[in-house]
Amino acid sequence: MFREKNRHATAAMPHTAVPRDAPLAIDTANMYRPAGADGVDAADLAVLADPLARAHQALTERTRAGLESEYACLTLPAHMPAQLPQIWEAAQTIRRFRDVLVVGIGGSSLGAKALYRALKPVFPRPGDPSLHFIENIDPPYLDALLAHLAPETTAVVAISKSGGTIETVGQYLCLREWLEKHLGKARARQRQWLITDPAQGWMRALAAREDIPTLPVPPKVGGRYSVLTTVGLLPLAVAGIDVAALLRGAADNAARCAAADLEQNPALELAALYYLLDIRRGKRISIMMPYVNPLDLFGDWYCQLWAESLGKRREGAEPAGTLPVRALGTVDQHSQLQLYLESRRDKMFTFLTLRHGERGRAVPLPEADRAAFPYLEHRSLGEVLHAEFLATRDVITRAGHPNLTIGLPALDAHVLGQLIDLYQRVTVYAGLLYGVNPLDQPAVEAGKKLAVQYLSERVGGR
């Protein structure tokens, strides 16, 4: 497995140089017994083979046919490539405007913010514009956003695969009012693109109505899966990341993620392990700690990704799915870890950490203080959040919870495609496991339409 070669490559000081193109660091000793003491065995995995090679041989079926698969997310590092030109395009004009509004929500927004929010500066580079995710419906945000930016200078791109997002069209109608009322319609009009399904919607309808620039969604991928299209693509494009690297990476991941060998699948073995600890050990809560800050929101990602997916009832047996749970290390040391060291043991860990972490400043230590903080002298930042991130994973060990880390080589484009493409495919695996649908959303699909009746029936009133 991938347990014991990569043990050391992730306990490794931060400042241990890593070269910048290596595939991720996948440490899973401690999801294994005896160092996970609830962990898996060796017995849990020879009555998992049969079905892990259904579930492979199922996922290499279901995605020949490209992006007509019915697993069409899995393929799109091998041809989203050939829709660069056309993002690329837009992209650049898009880049014109001082600020873009992004109007999505869940699965046409969180992949993108998370990337964002991962691999931006910190201040803006002279040249970029800012991106501003509109989400969820909060009438005081959306005004009080709109009274600090100049509609001149302001972009709207508007995503929603079918086109009738409820969230996504209120607000997106909104902002078309506010465009049009400052510039009028035609000056409007060149200030909004939108995403949506290539045949059908309202607002593909809408765009060929009114000549507003549209790009696709590939029709057989989902929302939540959706990030490595233009539904990312684009938004992550007109920020000036380098969304051909973040293919590049999704596609290395893909590559080596083909085989059908326990040992040689990262996916593969990473579903089988999530599985198996919730139905055979009870490991219920499905945390995932980076100890990286611009990674804060690729929980929120995963959480969609993993909930949505998996967290369904089946006929006759214990509904499926575990529950994700987002932190971040070392913040949630100081508000969860009592929860997690002493309450009860129902939970995994799955740990991101920089392979070459960054030293960051020397922590200065004056003579008077070196008395209180010996351990601090000749250390730098970088260090101290190392130091945390073990002493965590090792408390968390010694408790019996069993965990993971992945290491990243960088914090670049190229390696959360291989993030981002790894976790939908182990997210696609689980479900084979299950024995239920990852690509459906029955129960928040009876939320939506329940919302429409009550707007139907409440018309004028609350």
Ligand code: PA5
Second form
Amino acid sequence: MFREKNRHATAAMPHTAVPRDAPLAIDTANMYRPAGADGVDAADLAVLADPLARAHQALTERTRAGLESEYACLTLPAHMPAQLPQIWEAAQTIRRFRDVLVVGIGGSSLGAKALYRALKPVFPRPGDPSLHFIENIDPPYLDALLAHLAPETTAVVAISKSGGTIETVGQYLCLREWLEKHLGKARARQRQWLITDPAQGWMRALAAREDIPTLPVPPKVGGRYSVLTTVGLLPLAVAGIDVAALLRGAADNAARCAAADLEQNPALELAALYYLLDIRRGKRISIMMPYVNPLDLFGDWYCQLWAESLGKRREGAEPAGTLPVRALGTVDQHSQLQLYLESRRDKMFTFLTLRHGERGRAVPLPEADRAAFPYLEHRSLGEVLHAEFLATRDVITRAGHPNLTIGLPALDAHVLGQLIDLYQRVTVYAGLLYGVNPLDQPAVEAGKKLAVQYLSERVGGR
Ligand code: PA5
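To test you: the structure above is the form predicted alone. What is the structure of the form predicted together with the named molecule?
Entire complex below, previous chain first.
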């Protein structure tokens, strides 16, 4: 089983040589009894044998038609490479601008934002534009940003699958007006790109009417599953990130998750564990805790994927879904850990670590301070981080809370492609186990409609 096979891989101290193209090391030992006292056991898994077989069968059938499939999002690693030349061509043009405003919300922002944060160099390389994600409405921020930017050297990429999300449309229109005011209509148009549905929606109609360059989102791929489409790939390519490697990583993970057997298919195993810990052990809260600082926004992407896909009503059964929570090691040891350890036993944990972590600089301990911190002598900052991770995982395990660790062989596009594909698959399998549609979001749609109604009432003079 994964739980045994990979155990040694993440328990080792970092800095041991791990090939950069190695697969994710998934250590699930602490999700099972006896290591995780509240974990699952063989009897739980036995009950799930048939549902797991059905879930895998359904996923196989519903991806067979490629981009036309119901779960087209899981076929992107195979189909998006063909669109890379078009994406690179647009990216080359956009890269000539110094600043790029990426406007979108939810699934049309979170994936690219998380990967940009994880993979961009700490300071931009010469020639790389700076990306600014305009997601939430924040009028003072937008004003301050526009006061600081030069329209001449700024491009706008607006992203909306539906082509009509009000936050995105409103902010995009403000940015257009700002460009047009300073540069005139024609030059403003040379600084705009749209990413939207190939056939429908306001944005698509606008693109046709005004001849604005536009890239399509595959029609069957919804927002939170779209980071491996033009939605994520174009902004990331603009930033100079290796999007071909991202897709290769996703394809490698897809191949790794092809088997029907949970012992051979990590996505199936993780879905089974997260599901069983909810319905059989009452673990209603699922905490994603990277010990890799640049992955701090990965938790935002994961939380949306998990919450919007699985938090659903069920006919004649308890509602589905666990509450995803993002945390960051070591910061949240000094914030949330007390509650994790001693409050209700309703939590499970996923740790992300770097198997080949940067040692970083050694702590320069002055002679006079050796007595105060003897354990810091000859230790690097990377070793301090790893010791903190091991200690936190151990106290959580000793307290009986189930937890798993995903060891990343490196922090690069190939590895993050694996991680994205893994969690998209886990989410779809989990949806099938809960018996909900992991692709829709009826409650979100209701909120969008109501906001439009309230705005219409104000226009009506109230
Ligand atoms: O996952 C989803 O479907 C949502 O979060 C959408 O991405 C979000 O509401 C934005 O929608 P759109 O891309 O249509 O503007």
